[in-house]
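Taking the form predicted alone, here's one chain by itself in structure tokens.
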Amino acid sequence: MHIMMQRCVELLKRVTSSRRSYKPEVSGSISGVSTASETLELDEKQPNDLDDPMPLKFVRDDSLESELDAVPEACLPSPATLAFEHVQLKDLEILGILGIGTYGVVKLARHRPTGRAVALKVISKDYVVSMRQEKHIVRERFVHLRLRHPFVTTLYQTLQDDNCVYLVLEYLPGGELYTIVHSETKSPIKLPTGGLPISAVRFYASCIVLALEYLHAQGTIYRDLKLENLVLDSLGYPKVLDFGFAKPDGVAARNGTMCGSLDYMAPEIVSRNQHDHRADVWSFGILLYELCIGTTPFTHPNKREQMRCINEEPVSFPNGFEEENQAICDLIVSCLAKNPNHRLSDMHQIKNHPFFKRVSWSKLLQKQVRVPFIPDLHGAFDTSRFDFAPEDPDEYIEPYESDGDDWAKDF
């Protein structure tokens, strides 16, 4: 095994808590979950267009403040219009590690000329080539650079040096939506029985619908929808990130690649049949179920049995849930039809479902609605929502020796 990946595995054990130990992962998501204890505080009222409860804020009860918290910068979301046309690696001051994934490491950095926080995704060229992932990395760059949407993470620029390629991304300090759904210490809106209040589910689901609608309008299928790939900005709005499995010009086409995370994988992908954007509709249905219940509907410790459940078993709900929440259960069932021809066909149909009848889509796009949870952040470099770790002094990148195939020439 490559030395870099050995270092990543060792560091991963130190900076992340246990997550989805039952889940067979196929995806290359990079993420982290914090475990610091926090207390609640009610926020003041805001206009309500999604029938949400009064939003909640975190107030950390520790007396220690990190050096990053003291950085004198307004905690504002990085606008998509922020220009990094001439950024160079020497302009980026690395502050530490936010998370580790299959294909690389995500680091927090300060862009010295502007003083802004950015996330830097670092991917070893040697590892990309050894795993034959050149096409995926190039495709991720191509797809993500052209995306500009309120609920899609902005990729500002890509870079490279002799050994690595780099993605300069918008830093989202609010942490993963996974934390909101599953953390016992960092989510004041998580229900004791699992999952979130229906009003919170409606809010997060509405944002995701708009993001997927935008991607599909661009001709792109996402194919990796899951809680870990949805990260909150400083205002509490979720954004989609990680486009390693996204496929441009894939909405009208039939695609055969088996990719994504098994818990969210559509039957046609599991069966290695042709698929299109309706695979995203299935994943959206799985995500809705997890937001409501706190687990995915077809999870199983045995991978083969889980694949059988995905292909054959009907979706079921805990006792009493369906009777009390008929609208969202109907939406979930409509998204999780085994045959894609029987599924809701696109995000437009989903938006018109009765579950979303009270949503003001235009106000949501403008971020003028109440959110169910607002992270309490201390500056743009706050890392309290992640298992942040200082730079590993022993980190080692395997030297890359090109075979003449200049696959990273556009980075």
Ligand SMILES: Nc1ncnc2c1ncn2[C@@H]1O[C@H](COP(=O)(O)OP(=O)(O)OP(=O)(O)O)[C@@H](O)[C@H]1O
The other form holds:
Amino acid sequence: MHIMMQRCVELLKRVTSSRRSYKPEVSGSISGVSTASETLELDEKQPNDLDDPMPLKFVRDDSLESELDAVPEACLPSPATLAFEHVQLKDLEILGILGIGTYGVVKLARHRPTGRAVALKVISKDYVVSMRQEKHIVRERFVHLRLRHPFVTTLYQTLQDDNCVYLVLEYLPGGELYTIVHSETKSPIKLPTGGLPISAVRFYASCIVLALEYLHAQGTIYRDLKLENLVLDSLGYPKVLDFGFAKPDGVAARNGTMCGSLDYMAPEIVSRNQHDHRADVWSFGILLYELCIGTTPFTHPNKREQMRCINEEPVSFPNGFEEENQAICDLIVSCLAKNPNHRLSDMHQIKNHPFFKRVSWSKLLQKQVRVPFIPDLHGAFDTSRFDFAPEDPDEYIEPYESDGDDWAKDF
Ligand SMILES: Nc1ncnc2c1ncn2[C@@H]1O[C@H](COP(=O)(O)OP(=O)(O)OP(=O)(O)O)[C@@H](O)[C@H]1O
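Shown: the form predicted alone; wanted: the form predicted together with this ligand:
Below is the whole assembly, all chains and molecules, this chain first.
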């Protein structure tokens, strides 16, 4: 494992309590995948295999250039639309580590000139190159910078120095939705039987519907919907973060691109068929199930068997749940049709489903509805909703030696 990531993982391990047993602290990637039935070839730097209980993130390079060509220029961010720009690294006081992802360490920082809290996603250039993820990181920046929505994390700016690229994000102090669903100690609304009360499910799901509706209208497929990528703001509203797998939808996804977390992955992605925004509808169905039940519906310690379940097994609910919760179960089943042509086709159809009948979408968008859980926070720098680790003063960052390909030039 890369040394910087390893040090951060060690640091967080010291403070991390219970996490999803099947969530990796740093997940792996599979390269060279050709068909689902073939043995998946693993990147030698990631010693996982299909029988490993750790989940994998599936990544395969696809051409960025043609996707960028397909995005109308009007969609690109104008500097005038950015609310918080001209941040310089020297102005950021790093306070500690909020989270570790596959590619980045996310730190809390104080912007000294304004006194504002920001989340700084730090990504080692050496790590990016060693994992052959240059195009995905460039795409994350490209897609995320132009997004502005109440339920999408704002990316203010990107930066770079010799060894790292940086994403300067708004800090969301309410913690991950994962914590609300799974934590025994930090979730006052988690049901003893697992899952959340249906009214809370409806609230979080409605916000996510609006976020996905916005992303799809922007021509972006998100492709990485999961509880860990939904973080609450100070009012308790969830926001989508992490656009590492998002892609402009201008060009249909080619065969072969596997991306996202397997638990949430649509059958057409698992089977390496073409996919579009309906892959997000599937992931939304999985998320709904997890919000209700407390687990995802297609899990198995063996990844090949899990893929078979995703492709073949019908979704089933615990005893009695369906009888008492017909509307949400119907919605889940309609999102989890194996064939994307038989699925609810878009967020508009989902909004019109009876489960959301009483939702006032306009009030929700203005954040004027009753929230099931308001984080108890003390100030803009409160980290109590995270497994926060003070920054390691000895943190080592692998020096980066460019081979001449200036992939980070726009950061
Ligand atoms: N803006 C933010 N505010 C608060 N916490 C954040 C923010 N951004 C990220 N985090 C925390 O850091 C974690 C990792 O961030 P992120 O998902 O962006 O990294 P990643 O490397 O892309 O991860 P992944 O493994 O999902 O690809 C999140 O799950 C969350 O806990």
